[in-house]
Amino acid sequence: MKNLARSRLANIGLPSPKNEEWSYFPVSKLRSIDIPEPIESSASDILGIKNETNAAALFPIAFAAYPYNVTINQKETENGILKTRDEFSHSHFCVLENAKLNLEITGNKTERNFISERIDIELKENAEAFLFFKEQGTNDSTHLTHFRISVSENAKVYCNMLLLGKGISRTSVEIFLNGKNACADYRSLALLKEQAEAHTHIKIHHNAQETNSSQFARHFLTENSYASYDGGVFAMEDCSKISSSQLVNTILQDDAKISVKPNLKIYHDDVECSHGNTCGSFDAEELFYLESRGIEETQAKRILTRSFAREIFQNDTPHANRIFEELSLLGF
Amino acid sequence: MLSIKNLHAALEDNTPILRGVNLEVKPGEVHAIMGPNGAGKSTLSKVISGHPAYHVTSGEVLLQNKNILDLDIAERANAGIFISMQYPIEIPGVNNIEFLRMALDSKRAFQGLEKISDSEFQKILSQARDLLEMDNRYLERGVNEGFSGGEKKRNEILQMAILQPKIAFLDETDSGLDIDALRIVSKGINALRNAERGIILVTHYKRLLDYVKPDYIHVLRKGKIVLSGNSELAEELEAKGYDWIPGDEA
């Protein structure tokens, strides 16, 4: 597997601004990575390495010391916290039929300036995975995180992402909805300041009929921070009755910037795919309403920011308390 | 109590809307302002509350002899001005009860009082809720979130009941209400009518004035009050419309 990844990396090269997948990302901030000469490998390509175009998906496999593998047996529930913050790390979770995974993925106490991490999750029939990913860098850090999630028939994955901090992060999520009624629910909130950057790349492949996906992303950007959101949905041929939605809301302050790119490729007529994007400052009428009830402007903005941040996450997921606890600590 | 003197106001692009409004509201009085569409009725309420889309070009608005035009929006509210919006907006994610409590605490802070206790707030909330016949489930949602038009208007009067303003400016509170909702909202307004409070009703229709009897009725046309009278004026306006009233020279 390692050699397959190295071979593929040698083939596609390191990220450059000319590569559309990295067009928003400041590739000059990536530390230099030497790709050793690959050795011929006969390993089976179960992770789609031979066709991988995202270097961030290959680094962890090519350079991690060894992968961390977990299997959750049928009908079992596994609650875990993953703190795989070596420079390169690769984790693989296989959730068997009717099993459930509740996983919090967060930083380790030992902060590294450069991290490239990959998390593979394989959901068998009727399995469920609830993920809570918290990205929190420091001033000089560059973090790359790649998720590859395959979802079988009647299985569901719920991703709750919290992108915080001051450094540069790139989170790529590739989800394959491979069986009827497979479902992906992706929610992310980026709260950035002090020239932080958070780049998100989503690719959801609807490879079976009657599959559902939704993406709901919000950004609250201040102090010259920058975010990008590249949201891809692929509705494949012979896959009817697909439902997909994508909504991105952004509040910008203090010369902050956002780039949003919906990327929908629809190869079937009988599908419902929507996307929307809003960007601006606080809603003037909402502010006025709160102030007209005696709440002064600063507090009114705080209230609206808090609701903007909290509204995105659902109350009934296993990580709801943790998410709202984190938001409270941040003043939201 | 509230004294509006020769008030002129314009939009941001300097389009004049109010062209010299004069109105005197004494404690305990209920005034109704009627007038054709586009006369400036809603603008008057927004200008008084400090809406940023308008600016005052001349005149003054005195609340208990203090010019409130120097105050920001929240200060005006805390000083005792309450505006019931014609179209109350929804603010998803801001819990109704928390919002009401924050508003009340803001007013109390302005008055130099401590934050309200849980028990006292629950008592006030419960009384207001009963007055407006509102179910708890509405209060536990976001502000006006998923409310019907009538529920939003009831929620506005509920806020008035909690904040106990000196002057309440109720902008088309009767619009969009069915008969039962109109009765409940009117009951709420009448319950909040007292010798210390002034109420200004903006309405297009006499039906609200059948429930809430005003002391005075004014006709606002082209940005100024062109006619004032007692409650009988509503009957005349209902029968004859506004065309017979002079005042087009503005």
Contents of the next structure:
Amino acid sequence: MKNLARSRLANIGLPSPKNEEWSYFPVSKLRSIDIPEPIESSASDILGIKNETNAAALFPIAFAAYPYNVTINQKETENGILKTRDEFSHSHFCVLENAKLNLEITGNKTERNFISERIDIELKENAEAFLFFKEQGTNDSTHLTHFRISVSENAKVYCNMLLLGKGISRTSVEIFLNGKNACADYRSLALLKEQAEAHTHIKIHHNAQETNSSQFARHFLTENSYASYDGGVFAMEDCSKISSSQLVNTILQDDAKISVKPNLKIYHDDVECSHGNTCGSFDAEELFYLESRGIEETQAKRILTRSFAREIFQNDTPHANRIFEELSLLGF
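I've shown you the form predicted together with the partner chain. Could you give me the structure of the form predicted on its own?
A lone chain is what you will see next.
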């Protein structure tokens, strides 16, 4: 598998500013990576490496010492915490029929200039996965995280992401809804300040009929921080009764910036796909209402920020409360 990844990486090369999927990311941060020489391999391509176009999905496989593999047996429930400390890491979870995975993933806090990790999750029929991912980089670090999630018939994946601000991060998520009634629910909150950057790149492939997906992302950006959100939905041919929604909301303060790009590719008529995007400052009337009742401006903004977050994580996933524990630690 490693040789396959190295060969593919040598073939596609490092991303450039002209690469549409990396257009918002400062690709100059990747120049220190040495592309290995291609090596012939006869390994089975179970992860779609031969057709991979995302370098972030290849780095961990090409350079990681060894993969971390976990299988959750049928009808079992696994509660786990994934902590990586290596510069490159690759983890693979296989959730068998009617099993459930509750996984908390904490970002790599090792003091390195560059970190890249990949998490593969394979859900069999009627399986469920609840993921909580917290990205909290270090100053002057570049952190790439790639998720590849395969969802079978009647299986469901729920992703709760919390992006906190230091350094530069890129979180890419590719979800394949491969069976009837497969479902994906993605929710993320980015709280950035200073010079922090958080780039999110989502691809959801509806490869079967009657599949459902939703993307709900919110950003609270202050000072000179920057975020980008590139959300893609692919409704394939002969896949009727697909439902997909995408909503991105942003609160900007100071000199912060945001770039948002919805990307819908629909190859069938009988689908429901929507997207929306709003961007602005705090609601002046809400802020005035709180201040008129004796609440100082700083505290009023904290209240509004917490409310801003609560609306996005009102689902019943096991890790939703973890989001608010983190917000409390941050003073919200």
